[in-house]
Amino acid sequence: MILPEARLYIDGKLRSAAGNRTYDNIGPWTGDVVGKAADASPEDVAAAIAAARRAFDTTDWSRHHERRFELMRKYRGLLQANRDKLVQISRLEAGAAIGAAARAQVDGALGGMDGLLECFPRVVWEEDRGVRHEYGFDTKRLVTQEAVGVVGAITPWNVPLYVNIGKVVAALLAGCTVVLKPAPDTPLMGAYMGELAIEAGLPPGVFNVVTSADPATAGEILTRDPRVDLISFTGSTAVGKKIMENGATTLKRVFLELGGKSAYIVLDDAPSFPMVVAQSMVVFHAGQGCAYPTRLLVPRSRYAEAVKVLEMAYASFVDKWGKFDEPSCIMGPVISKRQLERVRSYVEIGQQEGARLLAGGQVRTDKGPGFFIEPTCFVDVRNDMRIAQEEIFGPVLVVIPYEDEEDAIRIANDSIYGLGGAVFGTTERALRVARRVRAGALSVNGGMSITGDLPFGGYKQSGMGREWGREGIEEFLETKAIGIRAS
C-alpha cells in the first residue's frame, strides 16, 4: 500500500519543495518505501516563517477568539470525518498496530482535541484588578492575556497526530500562528493536517507545515530565527538542551516535553496483585511512548511471585504481537532500523550489566522484513544500571525490587527524569506515595492522568512547561498589565 505524497503547506497553499525535492517515507512493517514526502529547503522553511509572521502581525487572527474557536471546531469535525485515513497513515508510516492506531494514535488525539476545546472557554483573556490609590491618584488596573506570536512546533514520530494536535490546536486557539515541523519518519500525518486546514477555511499563513528528510536543519532554522517567538518541542532530552541553547540568542519562550523513565510502583497491598503486575508489560505501540512506565518496582517480599507472573504473562503474549491485520493487536514494529539497533544495543547492555533476561530480546525477522523486536523483560535489575536509568524507547521492561515504601519512593525519584508514573495499592496509601513521586502525571490504581483537559509535562530533565488542558493553551499566551489613571 502506498500513501499519498506529503506536500508542504505554506501560506494557505499545498506545494512542492524547492526544486521538487522529495525523500522516501519508509514503512516500519516492511522496511520499504510507502510514500514520498517533500524535502523542504532552508528557503522553504523561511517562507513558512514569513507567512506565519505576516499572518500574526498584519491580520486580526489573534484578536478574534470566537472565530478561532469555531474554525477549530470545524477542523475537529473534518479530522473525525477522515478518521479512517488518519488510522491508515498511522499504521503505514508510524508502524502502529490496529489496536494502537485506533486508540492512542487517532482516537486519543481526537479526544485530546475535544479536551482543548472544552478548556478554551475557561481561558481568562481580561481581568479587572480594581482601583488602587497610589502616588496621590487612583488607577484602574486590567490584566490581559494575548498570543505570544509565531510558534515553531517540532514533533516526534511515535504518536504524531496526538502531539501535532497538542501543539498546533492549542497554539491556534491561543491566537498564535504556527509552523509545524513533523519528524522525518512521519511526514504525512502533519502534511495531511495541512490539507484539512484548507478545507476548514483557516486563513493563509496561520498554520504552515514543512517536512524534511534532515532531522536537524529545519529545526535549527526555527529555533534560531528571530521571527519565531516560541518553540514547542517534544522529543529527546539531548535535542531539548540543544533547542534551549539555540533559542537563548533571541530569548525565545521554550516548551519542552522530553524523555522519561517512569516508575510503575506496585505496593504489597495492591488489590489483584498478579493482574496489576501482568499489566506492567511494555508492549503497547512497542513501548514507544515518553511517559510509558518502563521501571516496574515490586516489594522484595513478593518479588518471586511478581517474576513468576511476568514469566507467564510474557509467555502468553508471544503470538499476540506483530500482526498487521489483527484488530486486537497493539504491538507492531519499532519505527526504524536505527531504533531497532538502539533497542537491541540496550538488550546487550542489560546482559552485560548482570540483569537477567526473563523474556524476549530477539530481533524477529520471521515477523516480516520490517523492524521487529520481541517484547523484552529484565529482572534482577538495580536502579543504577543503564537499562534502569536511560530511556530505551522500545518494548523493554526492567523489574526492580524494593524494601519498603520509603525505598520505593527513593528508587522512583532516583532518575534524571520525571514525566509520568503509576502507583497501585490501597487508595489512601497509593495516593500518599504518588504525591511524593517527582513527576508530572501520576496514575493511581489505573486512573487516567493523561487526557486532553489535564496539563501534561515533566519535572527535572523531562522538560518544562505544560501541554494540553487550559494550561496548555495558556503556555502560548503573554500577560500584560494595564493601568488607567482614574483621578
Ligand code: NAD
Second form
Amino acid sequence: MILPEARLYIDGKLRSAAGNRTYDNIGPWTGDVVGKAADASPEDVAAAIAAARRAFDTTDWSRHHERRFELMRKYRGLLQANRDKLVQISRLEAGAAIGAAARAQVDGALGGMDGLLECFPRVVWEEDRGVRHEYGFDTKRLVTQEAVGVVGAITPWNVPLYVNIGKVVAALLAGCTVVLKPAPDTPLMGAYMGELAIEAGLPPGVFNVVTSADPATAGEILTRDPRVDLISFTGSTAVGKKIMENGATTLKRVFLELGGKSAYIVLDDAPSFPMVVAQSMVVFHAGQGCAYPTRLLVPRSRYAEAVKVLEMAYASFVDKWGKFDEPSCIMGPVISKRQLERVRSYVEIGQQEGARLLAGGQVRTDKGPGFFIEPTCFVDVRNDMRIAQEEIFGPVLVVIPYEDEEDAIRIANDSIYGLGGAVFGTTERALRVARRVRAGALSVNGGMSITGDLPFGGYKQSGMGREWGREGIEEFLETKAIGIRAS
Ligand code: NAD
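Cool, the form predicted alone is there; where's the form predicted together with ligand NAD?
The complete assembly is shown below, putting the previous chain first.
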C-alpha cells in the first residue's frame, strides 16, 4: 500500500465508516491497489449532514466573516506546506503525470484558492438602498447577503483538488457549512483536505468529508435530504440532470458544472499558424479536462497545412507520454479501466463514422499495467459525427474544416455544450469571434480565461451558475431585503 487510508471526516473527527467498511483505491498507473478508503454507509452520510446542519444553525460560523477569512488563509498555508503530499496523491490516485500534477492538479488549485481569497473582501454583505417614501411613510432599506446554509459538494476525479477547493473554500468563505463527497476514484484528496482542516482549526461540523465506493448512493442522499440547502455538483451532464431531478422535491438550490466539447478555432490570419495548430493536441492530463477545447476548427483554405502540422506534432510526441518519473511529462494514463474502454469505443465509433485516424487510437499495454491509450487525432471530421458532438473525456482531438468566419462560429455553437473555447487570429478579429461563441470561458490567442479570480461555468447543457471568482462565492449566498419604518 502506497497511500494512507482515506478516512471519513465528520464533525471535526477523522473516523472509519460504520462497520469499518473500506474499499480499494485503484491507481491508474498500475491498475493496482494504491490505498484503502472508508466506504460510508447511509448512516455515515446522515451523520455528516447532521453535523453540518448543527454547525450552521447553532454556531456563529456564518456571521463571522473575518474569522472565516483568517481560517481559510491559514488553511491555504497548510495546503502549501503539504504541497508534496498533494502532488503525490494526485499522481497515484488521479493518475496525473508530474508535469500535470505540478501545474493544474496542485499549483493551479492553490493559485485558484488565492484568487478566491483575493475576491473575498469584494463581497458586499450589506448595502444601504436609501429611504423610499411609499404608502404615505418613509422606509429605510437594506439589502443583505447571507450564507445559503448546508452545502452538499459532489466532485469528479479529473482534477480533484482544484474542484474540491472551488466548492469547499468558496462555500466556507460565504459562511456555509459543507459535506464534501469526492468521486469514488479519488477519495484521498478529499479525505486529506479533512485532515488538514483539523490542523487549521476549523470548528467541528463546518466541513465534513464522506467517501464511498458506490458512485451514486451518498450523492443521492445529499441531494434528497431536506437538511441540505444547496448542491454544488461538478461532473457529467447525465448525472447533473439526475441531480436536478432529485433536488426538485425539496426545491434545493442546484449548481451544476458539467461536460463540454469546446472549440479551438484557428482563423486564417492567426499569427504563428503552425505553432498554434500544433498546440491544439489534446494530451495534457490525457485530455481529462472539462473545458478542454477538443474540436479543432481550421479554415479549409489552410486545412492540408494544418493536417501536416498535426501529423508531425503527434509523431514528435510519441515517446513523450506515459512516463511516471519524468518531470516534464504532462500525460499519463486515463483514470480507470471503464474510462479506457469508453475512449477506445469512441476510436471505433470515429472510424465507423468515416473520420480518418491521423494518429494514435491504440491501447498501450506496453506502457505498464495501468490504463494507457495513445494521444489520438481524427481528421476529416464532420460536426454532426458523434465524435464531434459527444464528450469523450480522453486524449482525443477531432479536426473539422470550416469555410469562413461565420461558418466557424456556427460549427463552434452547434453543440449541446458551451463550457470553454479558444480563438486564435489577429486580436480584434479573434475577439469578435470569441464574443459570439456561446460558452462561459473563452481564451483569445492563448490568454488565460480560467483562473481563481474569474467566474467559471457553462452555457447550455454545460451547466448553470458560476464557480470561482467573486461570483463563485456569491453562488453560496442568499439575498435578503430589510425595510425599517423611518417615519
Ligand atoms: P460523474 O458525473 O460520473 O460523477 C461526478 C460525481 O457525481 C462523482 O462524485 C459521483 O460519485 C457522483 N454521482 C454519480 N451519480 C450520482 C447521483 N445519481 N447522484 C449524486 N451524485 C452522483 O462524472 P465523473 O466521471 O466523475 O467526471 C467526469 C465528468 O465531469 C465529465 O463529464 C466532465 O466534463 C465533468 N467535469 C466538469 C467540470 C466542470 O467544471 N464543468 C470539471 C471537471 C469534470
